[in-house]
Every structure is written in C-alpha cells, then in structure tokens.
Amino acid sequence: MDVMVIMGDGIGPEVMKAALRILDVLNDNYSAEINPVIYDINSETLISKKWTLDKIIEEAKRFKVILKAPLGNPKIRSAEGTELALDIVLGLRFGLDLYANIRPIRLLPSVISPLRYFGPGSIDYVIVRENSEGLYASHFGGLILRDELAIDVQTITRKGTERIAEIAFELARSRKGAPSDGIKKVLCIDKSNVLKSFAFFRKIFSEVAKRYSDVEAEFMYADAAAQYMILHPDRLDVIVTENMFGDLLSDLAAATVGGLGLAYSANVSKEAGMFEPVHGSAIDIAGKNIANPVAMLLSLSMMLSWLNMKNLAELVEGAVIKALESGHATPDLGGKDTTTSFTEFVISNLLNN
C-alpha cells in the first residue's frame, strides 16, 4: 500500500525519519508491505510556489492514508498574519473532509504526570474533535475590513454534529470505560449557555445519544471541563467537542500525560485518514537531534490500526512503551537520549520481539 508522507517543517523531518526507520523494519521483518511516498512539503515550498495548496490537496486525494510530520514556521505568515503552513494543515482536513480528529490522552508507563496523584492507567481517555466546522472553518473565509474590523464566523451543522457524535459513541462502545469506574460514557463539551451555535451542537448530540442507550451521555461547559480534566481525569472516557475547543483542551490534556512530545492523533473519515503528532515543528530545536519521536511513532501505530494492521500497531506501540519502561527518554522528558538513539532502542525492541 502506498502512503503519502509529508516531511514538514522544523523537527518534522527528524521525527518522520524515525517513523520511516520503523516502517523499514516492519517491511523487512513483518511483511507490512507499506510503501512510503515522500513529499518534501513545508512552509518554504509554499513560499517558493513549488507546491500550491490546491496541488497538495489534489495530490493527497490519490492516497487513502497520509502520514504527516509537524508543519509550521512562525516567521512565515500570510498577508493576514496567520501562519502560512496552516493553509496546508487545515486545507487537507477540510479538502479531504477528514471530519474526526481523534486524540488519545493516555499516561504511559514510566512517564510521570504533573498530576502526581495519578499513575499509569489512571488517565486514559480520548478527545474527539470535530475537524471540519466550528470557528476554524473561518480560516479560508474570514473578513478583515479596512484594517479596522475582523470577523470569523462559527459554523455548526446538523450533519457535521451528527457524524462526530456517532464517532464518539462508537468509540466509547469499543473501549473499557473510564478508569475510575469502568462506565462507558461520552462527555459533550460546549458553551451552550452563551452561544446559540453551541446550544444547537448540544441539541443534535442529545438526539444521537438516544440511539446509544448502552453509553452514558454527559454535558459540561468548556471552562468547567478544563478544570475537571485536571481534577478528575480518571473519570473521563470519551470527550466530543467543537474544533477550537478540541484544539485548546487537547493540548491541556497532553500536559497531564507528559507533554506534547507524547501526543499523537488521527484525522479520519470513512474513506481516508491523516495521522500526525499533535505538537508543533519546534523550529528552535530543529537539527539538534533531541526531538522526541514518540508522538510520531504512536501516530504511525494509529495509522496501522486504522488500516486493520492491528498486530503491527500493537508491536510498534509495545516497542515504544518498552523503550520508555527501560528508562530511555529524550530531554523533554528529563532523559539524555537523542532522537536517533531512542529510535534505535525502539527498533531493537521490534527485532527482539
């Protein structure tokens, strides 16, 4: 199977090379038969016009699966002031209708949470972020008038809310429930007390919930949810929310399980998927060989699972976890490993399985 590989900005090529090394091992030793088709797409290629957004989206449509490294350079911005690389990130999500952003929040073995009273196994939930609507849908249609007025409009539709709620409930059905009580539940996070668009989101979510009597439906305002995620993460199972809230809250959640270097994600529809680390391109440490490759490697594992290669997905995840359990860690986790050396330990675990 051909997979589109986007090398990205900053530390992107470094962590992607780690993932490609793992793919080589899987192909050579486990008959994975995955062919990475590499694209040197980043902020600079947009500036140089080597790639246009339309051309990138058209190329991506040739593939069922995309494996993407972080994109973004704060110094390269559009005329309106936004990061130019976000045109690619959001363009792929919107252009391919990858409407479900799935972000596991899981405290891995040997990783110490800033929430010191929670240990491995006590934080294990998933944030399901609506990926095609919400406030971020204004990225390509916002208005700036006479350098005096800026308008971004939040878009919430029945179809968009129904399908993201269904993804969340189906995911809850497949899980073991919240760590604290084993209850399968979906928490809808919104600001329906303030905005009519969110009241509509909650209404449609409630309609979908009636079709899943075996899963509890819960509700919480976004500001209260931010506090709850710190105080009671063990009571969470699946969260579903709008695009921007999902972005903000998932970064907060990542901090509770060791940081963005461990945060991985999938952007999927029923037809296609794009898998990527949640973290940014970290331009300041690019080229130093100290970037944490875990999020990239676990994004690869998610990709394999989505492709129904669950045995290979578990092999990769297990090899990463074993490396962490053996005391290997990059500087962001307080360790001394380089990107390369950590990857080699993961490969050693794969080969010795």
Second form
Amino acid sequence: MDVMVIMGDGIGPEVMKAALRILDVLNDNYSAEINPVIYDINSETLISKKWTLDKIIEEAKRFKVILKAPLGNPKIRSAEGTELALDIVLGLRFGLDLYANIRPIRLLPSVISPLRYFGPGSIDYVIVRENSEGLYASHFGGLILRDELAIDVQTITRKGTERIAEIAFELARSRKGAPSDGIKKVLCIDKSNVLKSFAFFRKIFSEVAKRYSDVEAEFMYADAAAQYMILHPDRLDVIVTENMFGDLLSDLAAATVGGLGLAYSANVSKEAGMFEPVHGSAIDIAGKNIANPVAMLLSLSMMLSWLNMKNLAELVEGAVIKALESGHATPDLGGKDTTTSFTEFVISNLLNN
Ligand code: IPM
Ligand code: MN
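Now that the form predicted alone has been shown, please provide the structure of the form predicted together with 3-isopropylmalic acid.
What follows is the whole complex; the chain from before opens it.
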C-alpha cells in the first residue's frame, strides 16, 4: 500500500522522520506492507514552483492516503497577506473533499492537565470539525477592496451539514459515552443566536439527530462552549461544529490535555484520508531536535486505524502511551528527551511488545 508523505515546513521533517522510523519497524517486524512515498512539499518548494497546488492535489488524488507533517512559514505569504503554504493544507482538504476533521481530545497517562481537577481518563472526547465549508470556504475567494474593505463569506449547506452530523452521530454510537456519566451524546456548537447560517446548521443537525434516538443531541453557543470545555470537559463525548469554530476550539481543547504537541487528527471522506498533527510548523524550534513527535505518531496510528489495520494502530498508540507512562517526554511537557530519543523509546516498546 502506497502512502503519500508530505515532509512540510519547520519541525515537519523532524517529526515525520520519527513517523517513518516507526513505519520501518512496522514493515520489518509486523509485515505492515506500507510504502511511504516521500514528497519535499513545503513553503520553499511551493514558491520556487517545484510544486504547484494543482500538481500536489493531482498526486494526492492518486494516493488517496496522505500522511502530512505541518506546513506553514509566516515569512512566506501571498500578496494579500495569508500564509502561502496554507493553500496546500486547505487545497488538499477542499480538493479531495475531506469533509470530516476528526480530532480526539484525550488526557493520556502521566500528562498533567492545567485543569487541576482532571486526571487521566477523565477527559476523553472527539471534536468533529466540518472541513469542507464554513468560514474557511472563503479562503480561495474572499476579497479586499481598495485597501478599505475586506469580505469573507461563511457557507453552510444542507448536504455539508447532514454528512458531518452523520459522522458525529456514528462516532458517538461507537464510543462509550462521556467519562463523567457514560452517556452517548453529540454537542452541536454554533452561534445560531446571531447568524442565520448557524441557525440553518443547527436546524439540519436537529433533523439528522432524529435518526439517532439512541444518542443524545445537545446544543451550545460557541462562546458558552469555550467556557464549558474548560469547566466540564469530562461531560463531553462528541462535538460537532463549523470549520472555523472547530479550528479555534481544537487548540483550546488541546491545551487542556497537555498541549498541541500531543494533538493529532484525521481529515477524511468515505474515499480518502489525510492524517496530520493539529500543531503548526514551529519554525522557532526547527532543527533543534526538541519537537514533540507524539502528535505525528498518533496521527500515523489514526491512519493505520482508518486503513483497517486496527492491531497496528493500537500497537503504535500503546507504544507511545507506554513511553509517556515511563516518564519520557520532550521539553514542551517538561521532559528532557529529544525528538529522536523519545522515538527510540517508542520503538523499543514496539519491539518488546
Ligand atoms: C489546523 C491548522 C490549519 C487550519 C492551518 C495550517 C491551515 O491550524 O489544522 O488546525 O487553520 O485549519
Ligand atoms: Mn488550527
């Protein structure tokens, strides 16, 4: 099985090398038969036109499975001021119609939450971020007029809302419910009190909810939800929300379970999937061998799970958790490990399984 591997910017190549080492071990010792095909796609190769967005999307469509390191360089920007490499991230999400961005939020063993009342196991929910429309759909449109006025438009469609709500309810069905009460529920987050597009999102979500009477449907405005995620994360099970809100709230959520170094994600449709850390390219710490590879490794685990290699997925996840449990951690978690030393511990856990 061929997988397209995007090396990315900043710490991208370092954390991706960690993932590639794990893949080697899986191929050599567990007959994974995954063939990573390496692409030097990053801000520089985009600006030098070695890669164009069309060509990248064409390649990705051929593979259908993409393992992606973070992209983005704040110094390399479009004429309008957006970061150039983000065209690739959004181009791939929109171009392959990867409409569901699945972001698990779990407090792992030995990780200390800044929320002092919560210990391992007490935070375990999933953010389902709509990934094909919302405010982000304006990225390739939008306009700035006469240096006086700028407009971006939010798009919410019936089809887009139905399919993301379905993914959220199916996911809730497959889970054990919220840690605090074991109740299976989907929380719809919007600002339907203010904007018509969100009122429509809530209406369509409610229609879909009727088909899932075994799962509770809940509603919250995004401002209240931001507070709730800090005060009562143990009551959450599955969240579904619009693209931009999903972006903001997933960083907030990541902070409650140890930070972005641990936050992983899958961008999926029924046909294709792109797996990537939630964090950015952290140019400031690039090349220092101190980046936390966990988000990248758990994204790899999500890819394996999506490919129906559940055993391998659990093996990788277990090896990462065991490394954390035995006290290994990079500096972002207060540890002394380097990217490579942490990865070595994960590998030795894999081999001693
Ligand atoms: C994320 C990132 C992306 C986003 C960027 C890199 C385009 O912040 O995956 O959350 O804004 O969606
Ligand atoms: Mn983000």
